[in-house]
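Quick heads-up: it's one chain on its own, the form predicted alone, in structure tokens.
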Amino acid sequence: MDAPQTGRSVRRKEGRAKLTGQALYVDDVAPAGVLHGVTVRSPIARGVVTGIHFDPAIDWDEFTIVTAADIPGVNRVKLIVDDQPYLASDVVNHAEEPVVLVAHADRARAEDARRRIRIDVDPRPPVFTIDEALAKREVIWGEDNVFKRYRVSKGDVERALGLAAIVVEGEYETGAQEQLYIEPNGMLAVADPEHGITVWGSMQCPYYIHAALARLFAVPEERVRVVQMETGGGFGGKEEYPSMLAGHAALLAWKSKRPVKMIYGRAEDMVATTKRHPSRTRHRTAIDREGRLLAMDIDFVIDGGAYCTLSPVVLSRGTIHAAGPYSCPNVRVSARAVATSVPPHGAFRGFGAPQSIFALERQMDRVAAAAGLSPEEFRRRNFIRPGETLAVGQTIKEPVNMPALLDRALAMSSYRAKRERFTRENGRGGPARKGIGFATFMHGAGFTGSGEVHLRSIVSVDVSREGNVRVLAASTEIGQGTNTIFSQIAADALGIDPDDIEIVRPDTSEVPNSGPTVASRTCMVVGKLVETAALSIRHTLVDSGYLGAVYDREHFFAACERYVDAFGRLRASSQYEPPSGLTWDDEQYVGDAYGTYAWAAYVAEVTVDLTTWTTRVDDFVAVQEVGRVINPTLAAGQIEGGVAQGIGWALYEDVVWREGRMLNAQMTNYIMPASMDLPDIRVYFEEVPYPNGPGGAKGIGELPMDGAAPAIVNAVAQATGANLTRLPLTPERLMAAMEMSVA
């Protein structure tokens, strides 16, 4: 057999096609007779639709026009609660809500027509903030504006608070964040009652769209086909929203009986699609005189926007991670996702955990100060260890060593020497101040609790007579390296080369449902299914006598030929089965929330300009334990990219709202870090193989989004002495915080 393929930085599977321009994105495809679709949206945040007016100067017979009245099935996007209409009819619940669809063969004329349609709306009182939603003076969703509640309880929090030597309270806020993927949302559809519906597009989760379209058109699922095109990034922003856009394109195609393409411009993509949930977190933390945690009382609220979408599962992950990698005997987390009159918020890398972890890690620095301990010593006294239990009652069974991760991160960053030096230099005054801070955290890999069991994901591996191996899964390549790592995993299992492996394009007419490309599950969960199915192929060839225990590629190809000649087909499938010993109670919200966690310690060094109040990150160290690394270059890229997004969320990316509309929906005024704004990001992996992952791998993609912001803000707090509680930490907010600290 060849040398192992996992653990090596093999070339990206799709790299050559992307570099040469051979890779096709949805806007590269233009079938004959294609129409271009556009969306006419609500002009205000909330109200009753009283009329739709079409400019009489336009010959509307040239256009295909779709309203809610044209929908053949259920006018609700299928997801969790199914409350969001594809097209509003009687009421609108957020600005930019879709009301009318228009298509024309000339894209420019379609755009012009969009501006010639007026939606009349009788305004109703909107709700724009978490506090307004909780006050319930205006109820805009359900009975109390609450999409979902969770409560985690361990021990007796009230008693511990009453007996504590020190209690520290804090309130923290985070804002929305735009995913800002390189390629905006886009879909191409053909649809008619005779042949069914087919869509091609930019997406993360083909089977989400598949189920949604079947319900929208009231057709059997076998009459719906969804094909992923090359996808220029997602970060969660192409998890649920593509179901909406695919429905719109398909509705226009259904009515026109012609192909319809809908490609969002950047501004429309930013104002209309989902973003990271804003949040507010309140902490009460009790410690004893030695600085050990006695109780955590956490109130965690996220802003879900106008419709439920994925808010319950975003809230779930944020809730479970709210108490962090710490051992505390008494914990209470009260969590809610609330409705507001803005476009729905949805999936974004980290999925609720970055919000609650930011609040926790800022609070931990403040509690350490109250205890008279350094931030690192306080963490050491309270880190979770094997055999201890997390807030949800999960006993840690893996070999966790958070002190060692922290030691590595502090040593790589020269943390102690720099902290002492910066404190001395800052005391001398000057135009700038330097700071260094860190965050310690963990992130659960895969779906929460029983989620993976309910998905029952399936992967197949098919081998031809010539030995061509095809991996069939619905997991999508969106830039993170899915195709490459799947080829490495399958190659290792079969004893061949990654170049011998074809990863079949996700197409619901051909690939089984391996679940969505989310939740740090692609490598660990689906990759394990790839490994299992490929090993089944290998065992079949060995057990049949066509392949020996030791072989090379040529022997493998010969064995495939002999087997297929004898039996006609060589194919194996693998369906998810949970690791033994895991239990989870969905009702009580206790048990094994995740099969495993990735663990990390991140350190940021910053400079604060006291004239402009701008903050620059000068150096960043990211140390994490993620099981075994499948592809070191891709893994490091995931960490670097996640940290870069975290820097943007921490310092730059401020979504500006006015009356429920995003005002800065351009890349000229939605400020994100460019390459010149980023430091060297030094990445180190501690490898502790996870027995239930392929080759020992865990999930990695979401982890780096969690730690950058709290590490940076802790560093700025060390530099300035200000009490910093809100993201993003723009110059205006930092200046205001400094003025408050002086007052």
Contents of the next structure:
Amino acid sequence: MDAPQTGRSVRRKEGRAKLTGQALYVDDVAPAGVLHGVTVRSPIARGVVTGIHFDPAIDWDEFTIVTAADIPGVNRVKLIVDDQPYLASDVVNHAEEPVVLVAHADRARAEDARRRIRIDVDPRPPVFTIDEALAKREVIWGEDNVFKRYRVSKGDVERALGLAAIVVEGEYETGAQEQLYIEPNGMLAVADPEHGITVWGSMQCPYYIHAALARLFAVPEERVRVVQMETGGGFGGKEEYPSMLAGHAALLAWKSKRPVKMIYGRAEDMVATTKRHPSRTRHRTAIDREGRLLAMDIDFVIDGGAYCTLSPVVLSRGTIHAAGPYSCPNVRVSARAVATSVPPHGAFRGFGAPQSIFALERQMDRVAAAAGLSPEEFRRRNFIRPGETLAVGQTIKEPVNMPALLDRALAMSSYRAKRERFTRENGRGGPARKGIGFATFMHGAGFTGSGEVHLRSIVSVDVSREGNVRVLAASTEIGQGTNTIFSQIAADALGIDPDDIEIVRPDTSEVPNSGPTVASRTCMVVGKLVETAALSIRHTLVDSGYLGAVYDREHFFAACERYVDAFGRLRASSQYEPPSGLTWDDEQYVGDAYGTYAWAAYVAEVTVDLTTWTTRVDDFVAVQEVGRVINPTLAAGQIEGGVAQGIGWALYEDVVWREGRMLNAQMTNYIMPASMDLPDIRVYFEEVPYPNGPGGAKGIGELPMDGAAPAIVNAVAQATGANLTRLPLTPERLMAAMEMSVA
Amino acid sequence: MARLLDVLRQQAGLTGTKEGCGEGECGACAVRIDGELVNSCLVPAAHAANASIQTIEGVAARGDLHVVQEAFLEHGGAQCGICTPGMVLAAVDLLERFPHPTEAQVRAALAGNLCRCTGYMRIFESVLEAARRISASRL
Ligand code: FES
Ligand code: FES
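Next up, the form predicted in complex with the partner chain, please; the one we just looked at was the form predicted alone.
Starting with the chain above, the whole complex follows.
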């Protein structure tokens, strides 16, 4: 057999189709007789619906119109708490909440009709900020506006704070971030009582939609089929919202008995779908005279918007990452996700961790200064080492070496020399100030705690008589490389080429539920299932005697043919089994929060212009340990893309709110990084095989979102000397912070 | 007034040209009209009457990938692929005008094409590699 396929930059499996324009996204298909669906939304943030008014100037018989009253089953999007309606009826809880759906064969007529429907709402007082939500003057959700609370507790924080030589306090805030996948959300549906419901669309999690539609229509799950089309970016933004949109398209299809397509325009996608949760974090950190951490007291709050959606799990990941890769005997994290009257925030790459890590890594730089230590020396004295325990009580069993990662990142970026030089040169004055800063962090791979055990994911591999090897999984290709890495992993297990492997398009009528495509779990968790199922095919062939222990491709295909002739079919499945020795207590929030972590040190170099208050990132170094790398080109592409999103979140991407709606819902005035805005992003992988991952791999997708913002803001802090605590660090915010520092 | 983008996608069935914003910001809808790179979401179809229009479907000649497409495939220039058709056309356009671009020129030429997935690094690499291959093939 040839050299392993994992570890090589095998070309993207569907790359040719994408490069030639042949790849089909949902808006690229238009079945005969298709209608175009549009959504009429709440005009204000909160109130009681008093009426729906249809402009008598047009003939409404031409249109299919759906309201909450048309829903055959349960008017709740199935997720965690099931509080969000598909269509609001008596009350609205956020601006842009869907109330009426309209469809017409002519897209322009549908759009015109949308504008001719008026939702009358009697206003109720809205809640727009974390502080207002916590003040509870207006209770908009449950008893106290809190979706979820967690408390992590290790040692005795109060006592340690009382005895400490130095205590540093800090408060940090991060803003909402728009997903801005370049393909907006879209769905196509056919549905009728006789044939059931089928949807095709842009999505990350086919089986979430599958379960949601069964409930919406009160039909058995066998009557629902969900098919993923090529998906133009996800980042978490196509984790939960597609259940809503699939429901809408299917409701219109059910009523009209015609195929219905709903494709959001950019502005609608920006105002109505999920964004990254805004956050506020407060720290009190105690250290001893040697600069060792004694206590970390962390209060972490995220703004979940009007419905619960995924806020509890976003909060969970943010909570577990809040104390970072440090060893500290006394830690308390008290965490809350609160309700406000804005469209629900949701999953977005990093899933709560970027927010709490931003706060922590800013705080660590400030604590270092208070201790009279350099940022790197302070980290070095406190990094977690094998055998020590994280805040949640997880003992580190893997050979993590944070000092080595940091050293490499500092060396690659010439950090020390530059730090000194910038300090010297900034002292001379002038409008351009330079800074260099870093962040050190970790990111747990896979679902939190017992999540993977509950999911019980399954992958199948089957082989036809002709030797067509197919991997069947519900894990979606959203640009991150699922198709390619699965074929590499299966090829290695079977001793054949990645080109010999077909990755079946996720279609719930054909593929088993391998779980959602989220949480950096696809490579590590589902990839492992692919490996196991493929190995079991190989063992079946060897055990049957048709295949020798040592063989080449031709032998493999000959053996498949003989096996299928003899036994009729060749198929193997594999189901998730937790690695041994992991325990997790959901009540106390202690134990092995994740099977493993990726570890990283990122360095950013910036120039700040004190006349325009703009910040430019001049260089970026990303060093990480993510187990073994399956495909270096794809993996580096993940890191670079995540860092770019992190740079956007840190400096440019500012959601401007007015009365609970996004004002700047256009690419013209919501600014994401373009080709001229980014520095060279230099990526280095330290490879330490992880025994429970396929070919030694861990998760990778979310990690790069965590480190860019704190590294950049730490660099700007060096450049300006200002105390910077809020993201995004727009010119206005930087100017204000500088004026505060001077005053 | 029909947009060129809609005529291409809905009437001509050329769905390789994508719509990312509909307002001239993202470049996913980029095509070339008589050799000039434009955002087809901003062009009234009537303006393109009798002109020669090149879309992504016309970049690979008779099934052979263009060097730019080859380079994107090898260097990881495409991830989710939605920005890719516009990106490829912008790159082809650049290399026809400037066969030996610097990285700064590549960055400037692609400034109107937004990509949320890649962070652009591998796109720059792909375009520079395509330029190298074009000059090598001319030696
Ligand atoms: S769709 Fe034309 S520029 Fe974005
Ligand atoms: S590859 Fe996804 S937007 Fe560029």
